[in-house]
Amino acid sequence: MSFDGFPPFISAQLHYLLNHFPDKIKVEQVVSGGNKSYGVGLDRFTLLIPYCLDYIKWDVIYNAEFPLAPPDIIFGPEDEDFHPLHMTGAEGEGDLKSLTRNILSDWNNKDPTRLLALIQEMRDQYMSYQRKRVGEVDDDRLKFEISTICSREGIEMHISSGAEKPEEVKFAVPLMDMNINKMVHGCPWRHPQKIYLQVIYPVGRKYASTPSAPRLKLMSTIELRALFSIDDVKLPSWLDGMCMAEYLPHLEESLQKQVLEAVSLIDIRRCFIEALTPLFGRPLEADPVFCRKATFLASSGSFVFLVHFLFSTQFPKQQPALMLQSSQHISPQGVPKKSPLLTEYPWSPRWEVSQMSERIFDFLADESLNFKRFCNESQPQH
């Protein structure tokens, strides 16, 4: 984002925060508070912070004209009864508390790692929050459930209620003690990559022998799905009578399976690709991390063009979709003619490497001069 407009005590803490939080976090509504006509910058905003698989909002309001004082921090309507520094009665809160005030009174304008301290803070006092709120809940399941599951580090859980939907708890269970990130040669990964399992169980039912399946989905950080595709997943059966301490060791193991299974995914079309070298030359650019894409000059006689590699992570179960794209054709509004995505041709899973490239290049052959007479036919006459 830009940091144009901000004074730069409050530019230097936002970047920092921004670089240095476990999470990704979004800023919104970015306003300036004092009067225009004196050259105040902006000095309030709002943040979005990652927590339970959602967001929180938390508006963050400096006082450009009052630099040294620290920002207030107001929370969104759903959590009213969120007092960070009033809170009392759970172990280690009082600890939390203390922090809380210590970094406020002890506020440096000029330290920009300030703000980071007092969010991940108050996070952290959230997060103590909402787990108390689910533990009073008069709700037998989920009191068996939270018993099962508080040993786990990490676990993340919110109430929500509202006139229009009915209360529930949610959970989000990071899944799977393993280093993603170290495994990928050459990750560009800023932040950890993880797969969370969302649980939510409805609130108000009392125990029964066989108590209905919770909602479950699989979620993951967006980057990870350059690498693994959760949408290809197949969550096991929620058997009658089974707790989340009996179903997160199949899923884990499973997903384990698959996620190293992805990673050599990645040699599999490295070779692919260097296998297109003989028959197509050296590719023009490709993917060196996850060789998710690479792209090829070819020519057929005289017509010149460009053939686009587009892998999946399921290669070489799902063969690539193949692009062509003219260097010689341009549209009117000055964007070189592309085909559809092709991917209806000879493939096979089981044909060594070889004989994939040779196959595909033999169809481009004759794809190609279908595409030059697409070329030739769009293209206005004069």
Contents of the next structure:
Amino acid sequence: MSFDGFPPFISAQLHYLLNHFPDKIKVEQVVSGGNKSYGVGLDRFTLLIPYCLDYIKWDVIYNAEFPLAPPDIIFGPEDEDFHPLHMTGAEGEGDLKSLTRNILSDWNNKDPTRLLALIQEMRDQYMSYQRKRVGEVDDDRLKFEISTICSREGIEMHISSGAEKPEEVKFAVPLMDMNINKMVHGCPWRHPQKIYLQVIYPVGRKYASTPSAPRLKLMSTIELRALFSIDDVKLPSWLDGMCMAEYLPHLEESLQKQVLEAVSLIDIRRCFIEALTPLFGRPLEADPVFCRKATFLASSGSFVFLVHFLFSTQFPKQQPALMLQSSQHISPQGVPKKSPLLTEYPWSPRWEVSQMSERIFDFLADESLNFKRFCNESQPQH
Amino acid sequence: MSSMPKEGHRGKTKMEDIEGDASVGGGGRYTLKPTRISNEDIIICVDVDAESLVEMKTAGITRLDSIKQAILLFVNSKLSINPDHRFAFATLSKSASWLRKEFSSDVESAIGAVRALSATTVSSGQADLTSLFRLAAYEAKKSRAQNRILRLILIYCRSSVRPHHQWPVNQKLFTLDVMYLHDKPGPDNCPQAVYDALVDALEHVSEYEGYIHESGHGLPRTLFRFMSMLLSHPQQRCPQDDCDIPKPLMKKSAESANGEDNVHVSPSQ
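Would you mind generating the form predicted together with the partner chain now that we have the form predicted on its own?
In what comes next, the whole complex appears, and the chain from above leads the way.
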């Protein structure tokens, strides 16, 4: 992403932030605060900072006319009480205050790392601020839950209080201390992949006889989907009277098994792709790390076409999806002729790999005749 | 596999069935190693010399018309394999020049570039590949910085003009593929010599195994077939002599039942 129009010192700091922030941070609403006729350039933008499995929006306001000054940061309307420079409270926060003060008083606009340092620092303070707010909630059950999971690393909390909505406390609990990245040979992921449990408690029901189950949702970093889909995970049920401290280890054990299985399935897919080659030839291209897809070149007489194989994370329980694409027919609008996604054909996960390959080959031999007819009907072969 | 004999290992010495389906190919068992491959930046360079206006066997269709079609098919196919590959376009007359310099994975951009392809009316005389290689080498450095690899696909159309190049011996920064369309060999041309020069260039500059195909028969279908073989990812290729694709999808019981085809494959094609 390029940021034309920013003075170089802002551009440098913003680039550094985007490239080095540990999670995906987004930028939007880039504007100029100054008088456009003086051509001072862009100097303010909104950052979407990942927090608690959602984003917090902070406006970052530089002043292009006073480049030496640090930017102002404006927080969301819900966080009127968030004052990172003025936070009082528990021990140790004096250090946080002074750290922020140092970053701001010691501002060097020529140092590209400063914006990142500032944002990270503010985010840490925001986390403490939210923790404090959640701790102040007058709900015994919530207090108990917090006390049992406090020792877990990396938990983020958020209390939402809208005018119409009831108060809710949201926890983002990172699960499993597994380095999933290390388990994948040739892993292309730049960031460590993580799975989180989002737990949402309603607040303020002092008189409920049995505490109701919180809303639970599994979430993961996006790239993990190439290996493992959290949609396939069935969450263990939350039994009456359970608390997070009991629920989490149970869930983690189950997830760990599923992730390990997902990793072992990579090589199952790999072997299958290799087993296709005696019949289908060498693929034009195959995904070498996750083995989720492979494309072959095939012929039926003088008709030459591509065969795409798409493997879900549930392979071999779920059969590969196939698609044919002509290498010779293209519509006047420039769209190549493709078959629909073929997912229904004879299949059993219990077959030997060579039999799976032969059966698919036979199926496609028939299907390619249909496809060829379809291509030629709309447009004669060259 | 090429039907043009040449010095070196590429191609066989006898005229061969162009549809070539060796039953044992690939040079040994195929293994899919768990090593990352890079997304490609592909420069398609079209020879726009007057010879690109020679008619194909299909009346009213020039080589350039078929080439345009082949490029669109290629780009679409490549993007359906992996939408992160990107394309740029150049032309070659006496030397190389850019047609569309910015790499893009947008099909519309390719359509626009292809529309803008037009041939020179006068013969270019010579074909200097050095400028083309310089252009590719420069882009290759940028691609590498983005963890991508650069490929140059040259589509050449001249039957008597041997391309020439000057290039350092060990500079292999990009992969070169060649598609050579030419007239049938005769007393007034030298497509074999041109082919040999193209093979030399390919083997000289190519980072990964480059593929070269040629056709003198003027059938668009043959051009599309060979371009499809160039879809293969350079980091997952076997030596050209071991290529065994496309494989015919035919049930063993139905080998003789080719009723669907009006044109039966034969070596003379």
